[in-house]
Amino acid sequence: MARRAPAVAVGVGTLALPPLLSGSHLTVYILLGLAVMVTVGLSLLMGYAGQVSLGQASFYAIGGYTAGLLSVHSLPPVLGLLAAPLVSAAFAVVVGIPLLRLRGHHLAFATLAMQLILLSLVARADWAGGAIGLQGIPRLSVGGYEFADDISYAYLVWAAVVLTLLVARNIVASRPGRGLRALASGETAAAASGVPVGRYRLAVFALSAAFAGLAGGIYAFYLGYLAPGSFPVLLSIEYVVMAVVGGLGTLWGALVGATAIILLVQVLNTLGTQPGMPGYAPSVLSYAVYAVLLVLVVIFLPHGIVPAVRARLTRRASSGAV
């Protein structure tokens, strides 16, 4: 029961918050849930497979455009939402076969280049709305029920968050999850133990893309409009910072890291849009604070917030028992 208490508290808070929020606060709450979904997959990718992706927003964009394009061409929106994670995962498999042969910063730069190429292609694709963007995306409807207001989307988003957390938790606790933990300790040792290293890395890459694609699909229906500018490189950097700050390879770390960064971004945006501030102030502040935050976390909390808190509680419990 003690272990389940945090999950129960988060669940109760998730159900209670939407009716209490309004306007921009409810929008932030929805975007927070979408960020958690992407960060869960990235945390698994970086924490278990040991692969750094600086292009996770590209899978977010693929999911959004998949759902949006299918729905504007008269297909049921729910089919677009179901197709979003599948198309993102399929794309990850296709590009992951060659990309995952790279290691370290080479892979990071390759995924960054992938996102830049994707955004450039989308901006030139008239069938996807081009640089102007894809407009007229309808509201999501399932079985005759239409998600017509922000509160309904808030519950939808956080239901999807629970789904991604459960899927990730079950995978980590399964036999393949034990192989992933061995992979996190070292590829050579994992391969010597019979773990199919290449296949597992590709599977986690595709799973993280599927989580991002699902979040992107919901994002498309929520906004009703998509453009290449909706998925900047800074967004991929945000996801990496969220995963590192919260704690790589931990499910709660994705939630904690995303919450901390989203709230920080809101504060920076408010500060950067004050009278007298230049138009580029929000972006400059974001990059600067991300850099400082990463340095501080690496120095003082090298494993992230959640692992540090767990270690501190363990030491306290041990000292109390003595």
The other form holds:
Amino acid sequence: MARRAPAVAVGVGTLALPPLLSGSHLTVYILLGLAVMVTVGLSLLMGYAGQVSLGQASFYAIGGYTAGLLSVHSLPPVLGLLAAPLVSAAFAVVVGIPLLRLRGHHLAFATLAMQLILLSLVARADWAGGAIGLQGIPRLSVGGYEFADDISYAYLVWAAVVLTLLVARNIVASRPGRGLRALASGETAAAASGVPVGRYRLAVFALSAAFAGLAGGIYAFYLGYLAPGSFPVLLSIEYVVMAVVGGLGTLWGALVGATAIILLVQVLNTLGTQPGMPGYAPSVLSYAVYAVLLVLVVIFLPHGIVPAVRARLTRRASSGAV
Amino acid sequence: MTEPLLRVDGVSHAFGGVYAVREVDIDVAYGELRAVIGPNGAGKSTLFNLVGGQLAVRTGAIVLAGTRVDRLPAHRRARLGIGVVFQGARIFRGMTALENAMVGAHAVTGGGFAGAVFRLPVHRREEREIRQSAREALARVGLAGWADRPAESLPLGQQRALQVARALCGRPRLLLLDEPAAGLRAAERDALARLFEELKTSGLTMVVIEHDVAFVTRLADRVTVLDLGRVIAEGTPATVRADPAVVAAYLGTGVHA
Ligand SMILES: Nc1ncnc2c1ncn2[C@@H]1O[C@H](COP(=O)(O)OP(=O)(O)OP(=O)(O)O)[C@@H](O)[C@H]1O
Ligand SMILES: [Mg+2]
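Swap state to the form predicted together with its partner chain from the form predicted alone:
Let's see the whole complex now, leading with the same chain.
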């Protein structure tokens, strides 16, 4: 029962928040939900299966463009939303077959290169709006209901967050999840135990892409506009930072890490743009202070926030029992 | 002669032009416990890796119960019944002992990602069976009390036993064990020897690499001696002990110990 308490608290908080938030805060809340979705996928990929991706924003972009392009060409938006994770996953399978021959740093750099290539291709693709971007994406509507205001997007995004968390949790706690964790620890021993290592690595890569793709699809309908510049490499790196800060190898870590980073960025932005602050304040705060805080987290909480809190709680519980 | 469970037929393997295994032929009968001995660098582990699929077989054939397996990847061979216990302790870190053993069930189960995501009834039943068989495997190797411990926190002897439990959880027909007794204390060795006897009684075929000649010759039906990648002798423990080539190559005075 006590284990369920954080989940219940988070659930209630998530439902209660949207009507209480003002316009710009609601936007942050929506973007946070989207970041959590991508980070949950990345946490599966990195934390459980031990594969690093520095190109996760590519799948976010592909999901966005899939949803955007389909609905701009007057297909029902809901089809665009359903296609977003599927196309992202299919893309991940196609590029994953050659890329996943690589491991560790090599894989990280290859996924980074994948994103750079993708961005430059999109910037040249006139049919996708080119460098200027894709405009006039309609709002999402399902059946007769149109997702018109921000509150409806907030609920949509957080429903999708719950979906990704459930899917991820069900996988982690089952046969394929054990196979993934085993291969992260040792591919040879995993294969000798009957784990189809290559297929599993590809599957988890595709799954993480599907989560990012779904998030990208929602993003497209929410903003109504997409450009290659919305998906910089920095965004991919930020997802990795969120996963690491929250704690790899735990799904709550994705939620906590994304929340911590997004709140931090917001607070620093607000501080930097206070009246009386010097003109260079925003950039100093958003880069320097951000970087220093990250370094501090890595030094003092090397396994991330969630594992550190858990360790402290178990210590307190066991010392209380004595 | 009846067909053997395992047939290694003319298998060679070279690392950068130097042969580690050279034209090796070995037949292992159903239910047999075979010891493979030989000095350091004789090619014993390389031979295991060729049978288990960790190394690609370029020359020769490997046949399990009439089926050629030498072109198959390791996980397919595991599904066909080849279980491996590696030299050292290759446990999965970050997982409990029970979860480690459960991974071994991959070889005999098929539930995939979709079944897990949707929690299908088939999937739930399979999960229960996997958990059950992993608990049995742990009990069999004497690790019942360690199930919920992180695998890396187990002492070496228990980690070794855990590898055996993991392999057993895949219900192998042929179990390959690479120096399972190395580094174990006397009591742990005795426990391991008893386990081998039990497994043998239950009909499992095993091939055991071992440095401690006394340890394996006590248990083995037959012994194969490798030296410089070649089989230099094969037979019952008694005949092998008496073989002058073996004495010269490897056993020296230790043979009567
Ligand atoms: N990956 C490798 N690359 C190059 N040479 C290797 C490799 N693995 C093994 N060898 C060489 O092949 C030969 C056989 O090694 P192998 O590990 O099979 O011996 P072994 O009989 O298992 O020895 P030990 O009793 O020390 O475990 C050795 O000369 C070794 O140096
Ligand atoms: Mg060896």
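Residue numbers count along the first chain shown, from 1. Keep in mind it's a predicted model, so treat the numbers as computed, not measured. Heads up, when I say rigid core I mean the largest set of C-alphas that superpose within 1.5 Å between the two forms.
- A movement of the C-alpha atom of L69 falling short of 2 angstroms is seen between these two forms when the two forms are aligned on their rigid core.
- Core superposition places the Cα of A281 7.1 Å apart between these two forms.
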